[in-house]
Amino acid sequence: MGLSRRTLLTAGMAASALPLLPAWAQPSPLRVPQPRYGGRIRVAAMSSSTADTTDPAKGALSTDYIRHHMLYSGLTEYGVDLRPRLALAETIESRDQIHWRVKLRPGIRFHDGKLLHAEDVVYSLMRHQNPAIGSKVRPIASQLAEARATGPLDLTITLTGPNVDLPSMLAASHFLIIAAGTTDFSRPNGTGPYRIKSFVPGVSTIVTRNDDFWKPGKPYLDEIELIGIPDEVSRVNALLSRDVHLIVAVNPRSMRRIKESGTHDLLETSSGLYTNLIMRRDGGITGNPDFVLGMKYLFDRELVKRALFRGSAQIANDHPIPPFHPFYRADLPQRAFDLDRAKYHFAKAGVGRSPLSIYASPAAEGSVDMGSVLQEYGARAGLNLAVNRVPADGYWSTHWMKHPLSFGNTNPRPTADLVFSLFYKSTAAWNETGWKNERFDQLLLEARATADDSLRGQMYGEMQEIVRDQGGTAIPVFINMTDGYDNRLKGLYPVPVGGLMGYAFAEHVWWED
């Protein structure tokens, strides 16, 4: 498999199950008027602090994503429809998904003018492996085993073992290439579309137009000031007061104050973002299998999407993909909120009354008010439930994966792979519940090697079964992302991998007074 259509057809795939045209040059899944040059827009992220970065391998928020999206570009980039777009890349070839081979796109420059080489892909990638280095996704790229360049242009990469995935895999923005021997960031130098004007890390970051962008036409906009707004109610007041004209992470309660406006809009993407009840498979009373089935009967997922959501969701089964993902299973009975059912499994359980703790919080969005209706409903189906509230500031690290019951909270992943690998494989530092499953970790390897879709789908979809069935999470919803702008600001669209079509915005945006 590969970004090809030589690769393509060798694969035994038809050619148009991959694009096979440049990222550039993919139609818009909108119809929009002709982008305008100029202008200068002030974006608003969820947050700021001292430990903002321009290295893509360190990247921890969505500020950072966005900002790397605007200085950096990498071999490919995700698509409305979650698959992978050729970008640096020309071509991404491999017969065995272990060896692939990459030809670079000639004439493409730096900031600094330096132009384009395969070392400097090579050192971009094998950096992560580093521990000095801090990447975010090192354990993702410790399935690169070499990269070498082979010329001035092309490089192979071997992998530790086959993934039909690693076109998806180099898209994500930590992969975003730099140049060779890079190690001060201070003055970021990428091919992307803007260059670096300022940067203050916890204050703002402002980037202007890159006149040698390599894609033809772009980016629209002079300059960008990135700032952070982290109470969603600034942001919402700073946007409708015009003090910025895009923000990020739009609630659903400040949804119709936008709309109702009539100087601004919503953009709502549906995403794989998900907040999970953690059930520890690894002992106790979250260790019994009827315990879990009970938990999972007590979510009203209707109640959720339409009460804590405003709708702004869609209904979930249980497992990590999303109805509108490639591979998800859509035959795979929907669990239904029934009371009778979790009330005989907790008693099969041999649940007691005395008070079953769980920890829930404000940074896992909406955690607390689902707490609050899985006690109710318990205590009608013979369930004690105490629900702990505690603070966001240090959930993650204090509480998280800490304890029988708690909830989680995770971003989307553009496949199906990611997803499982991150938190749902045995040995997944992330595996939230501990649990622990010899089939579906023989399927998720499986997967990762085959490249013919339809099998791919039937293994995704038996591992989607094996994980509503038998793991420790409950999934009533995946939330929907949304964005809120000026209507002065065009060519927006949703790309399901995150808001501000998955944090790339830049390149793609223009004014029109």
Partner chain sequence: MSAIPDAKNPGWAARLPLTGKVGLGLVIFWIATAIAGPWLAPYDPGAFAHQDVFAGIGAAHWLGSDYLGRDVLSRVLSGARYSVGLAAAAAIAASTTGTGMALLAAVSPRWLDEVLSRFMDTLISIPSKIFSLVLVAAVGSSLPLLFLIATLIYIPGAYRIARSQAVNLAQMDYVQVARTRGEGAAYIAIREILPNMIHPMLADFGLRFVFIVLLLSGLSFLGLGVQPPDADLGSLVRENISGLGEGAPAILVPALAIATLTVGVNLLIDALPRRRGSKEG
Contents of the next structure:
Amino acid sequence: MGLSRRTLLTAGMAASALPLLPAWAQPSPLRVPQPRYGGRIRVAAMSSSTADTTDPAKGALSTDYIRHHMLYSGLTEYGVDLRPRLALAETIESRDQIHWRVKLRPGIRFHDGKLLHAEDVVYSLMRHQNPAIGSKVRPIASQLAEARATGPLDLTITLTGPNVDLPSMLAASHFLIIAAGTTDFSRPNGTGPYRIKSFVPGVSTIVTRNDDFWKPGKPYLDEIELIGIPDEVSRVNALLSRDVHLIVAVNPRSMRRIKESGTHDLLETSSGLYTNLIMRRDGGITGNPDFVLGMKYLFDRELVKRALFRGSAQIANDHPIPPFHPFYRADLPQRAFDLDRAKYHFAKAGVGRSPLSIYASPAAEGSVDMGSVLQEYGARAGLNLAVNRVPADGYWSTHWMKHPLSFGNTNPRPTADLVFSLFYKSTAAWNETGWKNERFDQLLLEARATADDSLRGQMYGEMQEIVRDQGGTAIPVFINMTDGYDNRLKGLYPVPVGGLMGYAFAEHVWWED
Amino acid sequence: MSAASPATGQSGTTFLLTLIVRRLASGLLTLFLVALVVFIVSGLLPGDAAQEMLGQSATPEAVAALRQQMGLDQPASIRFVRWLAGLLGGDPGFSMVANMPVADIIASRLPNSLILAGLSTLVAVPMALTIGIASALRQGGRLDRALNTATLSMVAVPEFLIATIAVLIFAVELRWLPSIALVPASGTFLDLLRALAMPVLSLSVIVVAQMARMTRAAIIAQLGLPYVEMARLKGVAPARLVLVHVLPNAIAPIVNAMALSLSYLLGGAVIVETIFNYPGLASLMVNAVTSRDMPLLQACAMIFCGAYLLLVLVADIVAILANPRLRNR
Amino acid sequence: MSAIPDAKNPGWAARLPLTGKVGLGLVIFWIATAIAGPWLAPYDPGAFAHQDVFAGIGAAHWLGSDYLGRDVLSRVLSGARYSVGLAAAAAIAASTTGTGMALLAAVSPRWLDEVLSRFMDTLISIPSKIFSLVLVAAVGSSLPLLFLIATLIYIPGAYRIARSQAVNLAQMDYVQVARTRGEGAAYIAIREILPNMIHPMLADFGLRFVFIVLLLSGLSFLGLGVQPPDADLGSLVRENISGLGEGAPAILVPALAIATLTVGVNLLIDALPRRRGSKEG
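Pass me the form predicted together with the partner chain as well; I've looked at the form predicted alone already.
Next comes the full complex, and the chain you just saw is listed first.
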């Protein structure tokens, strides 16, 4: 694009849809009749526990993200094409990708009537650095060197290094805006489409329509009750018995029942969600490049897609960028199941008959069954694998990345930079395989500072190739996120950063009885 | 049943009072032991509350900061003594995970568990007594064998399967009953009954079998004794014979089995609570385990232990009141 | 079942009532399946043998396929040994240990009885599923550990039942007579008390066996239990639960297997001939 970065970030964000129209006025991909007002729905998310929170910084589960998007708004939000749109911010601009100027939309009110001020944004962004807050995005937020209010609606953000993707980053639910000085979240006060009516951690969240919501005409529903039903079978049954009207995370094996019901439908979102086999560099045989390649050839991706996910997945190529991503490299050859090559590499690596343990857990979706697949095929390639299933609790702290072979699970990230920085950069806390590739690290920093999309595309393309060929991670498929809904609920469409329209469905949907 | 001291000559009331005081004393000891066992065993669990809270996003600095904030940087023994001291002062502590006092969390869940257990008791106990007495009276007969096989089959099916089948039939197909036990705050008693019908049914199925089998065995043991023969010869009607003569003598093992089964209704309801998404204590305790929320876990353990001890005590008192001869054991 | 009291008496099986014969048949069937199952299985229990999931009954796959397209018959045949072997071993261990400790308590000085009883109360008052959840999460779920955990969890229940029996029996005239005769505590416990409580303890063992089979399935509900790709019968039910809506054999067969196994054991025990005037209750 020949535009300077400055113009790209102001007009450009709207330009991806219709020029000069505010974000909420873009047409949704589904051309739908006029929304109706009123109605009350009940939504069932995957889990709720006493750890449920109304503090956006602490959001840990999809239930939290959904709750936070009902109560709060962010500076930016995600669109269907994975690009950020302006929300509370009227403009976000930068010349050098380090110093950013943000101007807020005027006249926006918090639920308690207070006007949105630049100080609220400064407070919301900078609190992530405080370790006592327990923010989930502290490693990302550490890029924010400083934020300062320069007027009631103006602020500047200074980064520790250039990052083109700041507007994307700020659309995450953790960076939603709260009122300055908030420490008590028992009566959450946001600028979001719904106000809190009641909140009982581990039981339910009830919100009512915010009549002063800053997007004209929205939201449509009078009330939403959000509950958690951890057991998937119970969740689907609750949907089909009409006790709830929208559910997240439908298991592929339940999809047939929902589709055939005639009264319910599925919202399938292609996403960057993946469960990967982690082969530690420092794990002995798992650090051997031939062993790693052998394992990558051993993964029967078609079987994983068909048997584990009933087709509701996309074949992956051992790197974390999904096929629909703007920076996906399509000309990279697809690695496929090849028992002979696997045997060849295993022989070269000198694997013996001594058993190798793979740690799998329900915490990493599908990993236990993937482990069974590898064990079954491994036996044919002369590999003695033993699946060690461990409980979901304690998995991330005691098993993930702690064994030569374990499974990880990575939620979709909106940008290539985020997923590469968090999981593949040599100095990242979650450098899962413990690898170090200097060329990769160098490209990562260069791409961050590059405003030109085609140049960035080339850089990210080369990084995909490096991870695919030299990384210690095997990614068999990207898992679709599937939600189920009652046909009477309208206005849903997929947003690929997560299920339920990137967890922000609340302001978009309406009820037709 | 813990044998009370031989108390020949004591009046019944004094005897009962002594029993209760003794039980309270030993109960406190048991509660302390439970707290200790739970504390030690849960100390073996991988990860702590800070790590679980941060989950996949834990970094060493973040964990250290959160640990300090939660007081987890203190040695385990000190945390235990502090918690114990707090409990003795009437404060069960603060849940770092929920950021709420433990007492508040318990207060919101305990009534739910008690309602569920209470309703299940109302269904299961009469059912078990009826089945047990009926099969004892027809011992060896067709009815006995049928009831026996039926109760066995009931207990032989995993409870999540029973509950899921019930949901498929009554909620998904027929839409008679809600599939999840959500009672709106404005709900009437009838709403409550509708919401709890399937959970109560599922729980009852599980506990009826054991109670019915014990009732049957206890009554059969009595039916062979001379005093029953005597009464029968005197022409006492069978129903009256069982209810007035046999039941009081067979009551001890029956109420004891019931105490065990009923304590299951509180702590064992975890699967039923999960399937029907019912906010009870058992799933709260599982929650406390998985989030490593020690004060909450301990509080739940204390409640379940207390409830168990209380049920056993009540069982013994009922047994003694119904059959004064037991006093002399 | 090693504890059948009259096993040495020839023809005892023929004298069983019909329910007992049915029970005996089921028990023999399942023991045979547990031993021979893995060899009889037509497919590897971990093999992805079928293109479709939750397939129905067919010629190549007699009992259809499971949630991943694995052969149900093979999985049931090779899973039976966990439910039969592990659960029976744990139930026997729990019942004998519990009974042994109860006998000890019945003939020991008061303080020992008190100590044992308080300790058992402690264990029994922690809900069993949650306790096993904690234990499995803490120490792991290899087969020996699962056996130990299941045993530990069900000892207190067996102890409670056995102790109430033993204390009752210890008051009986013939025991008092033996005591005045100067018999030792061990003699009284084993020769006088134990024979009279065998039957109720066997009945209790039957139920305890059921509970352990169900505990394994309950653990699999909470995501624990026998390590994959193997699975006990209860885990087979659990992992195929989404097939319930379509009535897949993958869920019905293991559920039926559990029912026939546990009902069989209990029918057999109920029908066993009793010794001299056993005092139940």
